[in-house]
Amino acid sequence: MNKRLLIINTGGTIGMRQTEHGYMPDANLLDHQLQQITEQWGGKMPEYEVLNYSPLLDSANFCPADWLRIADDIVQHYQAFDAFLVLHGTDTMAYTASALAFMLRGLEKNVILTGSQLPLSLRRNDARENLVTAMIIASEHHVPEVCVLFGNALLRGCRTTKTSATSFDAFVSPNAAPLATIGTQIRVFEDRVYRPSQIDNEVSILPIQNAAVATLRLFPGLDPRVLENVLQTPLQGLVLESYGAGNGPSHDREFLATLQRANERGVVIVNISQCRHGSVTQNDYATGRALADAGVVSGNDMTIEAALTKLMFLFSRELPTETIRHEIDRNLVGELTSR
């Protein structure tokens, strides 16, 4: 039986036309390129629906309100679709997949994100390439996970970065082996696929709400008062972008004591590396201890996006600031390696 699809088109470069002013959204381009691509392909390709959002959407004015319509389009779908495909753009596509990941439950089902550097209107593009491939992965293949498809890979969403603004292979994993390889083959490693403890019995969303969090990131000579001011309220979470594996200067007692401070008041301080690949440990160096000392808890090895996402999730939870630093380094959708 041939599996049906809903396209959830977003908007972002995959679906833009170029013109005097610039690469701009174009709400007939997608429909006319899948018509051509089904007419080419007949019975190969599934069946599909799209869904246009109006207006299309840059990926940079997302804002958690975006995330909870396309979540909410999923499940409002649910019943009638057996994948789901959404056509988003490349620059903050990994925030909507680690928001996803964690906002939708009870997931049985394919939700595949993914876009294109060049847009499907240009005569050399990969967006076509992107576009083809998810579709026969989202429907020929079981991988119930949020996903990102981007050039040679399917990647778990809440595991995936951004990393060239040029490269046809944008989006890298680092910490967690792709869940496809693409090539002159598609290989899906089933044994990569993320399972739950617990199995909802339906699918459901805990939404994502607006949180005030943030990032930093330490280099060598920050002046503490730049933290002091970061962390002051109505702040409720930051991700401390860190050194190496979870280090910090230890020897700036300032430093130290603001986020002492701003820990008793209830700010929830991530560790995060500013390395690619690896985990916080912040046992192994006194630089590492320091910061764990003044209250800064360990977020392994998530990406920053899956970082600051599941930071809003569990703000958005209401639960006590204790549960939430439990919560932080403890997997909850496999955006980190359980130690």
Ligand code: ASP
Given for the second form:
Amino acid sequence: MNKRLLIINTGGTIGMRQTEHGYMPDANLLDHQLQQITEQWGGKMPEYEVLNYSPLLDSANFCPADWLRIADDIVQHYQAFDAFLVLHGTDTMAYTASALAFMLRGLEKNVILTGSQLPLSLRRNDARENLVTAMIIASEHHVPEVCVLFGNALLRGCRTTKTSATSFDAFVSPNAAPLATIGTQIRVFEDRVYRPSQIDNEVSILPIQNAAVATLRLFPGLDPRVLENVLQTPLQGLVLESYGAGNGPSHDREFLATLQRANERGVVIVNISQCRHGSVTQNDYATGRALADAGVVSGNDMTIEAALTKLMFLFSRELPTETIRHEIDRNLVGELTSR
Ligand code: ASP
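Moving on from the form predicted on its own, kindly provide the form predicted together with the named molecule as a structure.
Below is the whole assembly, all chains and molecules, this chain first.
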């Protein structure tokens, strides 16, 4: 039986057209071009319906309410469709993919986010390939988690980060092997699909609301007074981008004391490495141990996007601070490698 696909078009470059004011979203154009592609390939393409958001958004304008809207639409249409494709701008796609992975529980169907660097309406583009490949994988393979399809790979959504503003292979998942590789053949590794330890019987949403979180990148010469300011109310959680295996300036007593005071006030400070590959350990060096002693918790090998959305997700659950600190280093949906 032919699979039914729901294409949720949130916006982004993929469906834009070139105007004298720059690229602008155009829902009709996308519908028309999709029709052309599927007519050309007749019965070889899945049946689909398009849900166009209004207004279509540049993903730089996304906020948590938009993540929730996508999650709601997937759950509302869950019984009527076999798989879900989310067309999305590339700029914040990794945040949306991470947020959806935390929010959507009990998924038994594929949810694939895709977009492109050049619109479908241009003579030369990466949009057509991404769209067609995503439709094929969504309807012919079983990858029941939130994924990002871009260029030559299908990646776990909550492990994904955008690394190029220009390349057609704009996304990587540095600490998780791809779920599929895409070249002359599509090779899907169904054995890599994340299997939750707790199986939910039906799909549901654990919503993410806005939370006061931030990220701060360490650099030699960071003034502790700047850190002190960042850590003030209303901040609830900070992703601290440390060096290497999770290290910071352990000789800077004021820096450490500032972290410690914020920690005692209940701010959750998560240690994520500036290095894309590998994991924070906080045990290897005295400079990492000093952060742990100041109350900073290891974010393991999460991406910045996953760490920020995970903090927002945990704060939305209204859990006690100590539980949040504990959950940060625990694998919830495949976002980190368990030690
Ligand atoms: N600014 C665009 C967006 O994120 C870029 C893109 O789609 O590639 O919506």
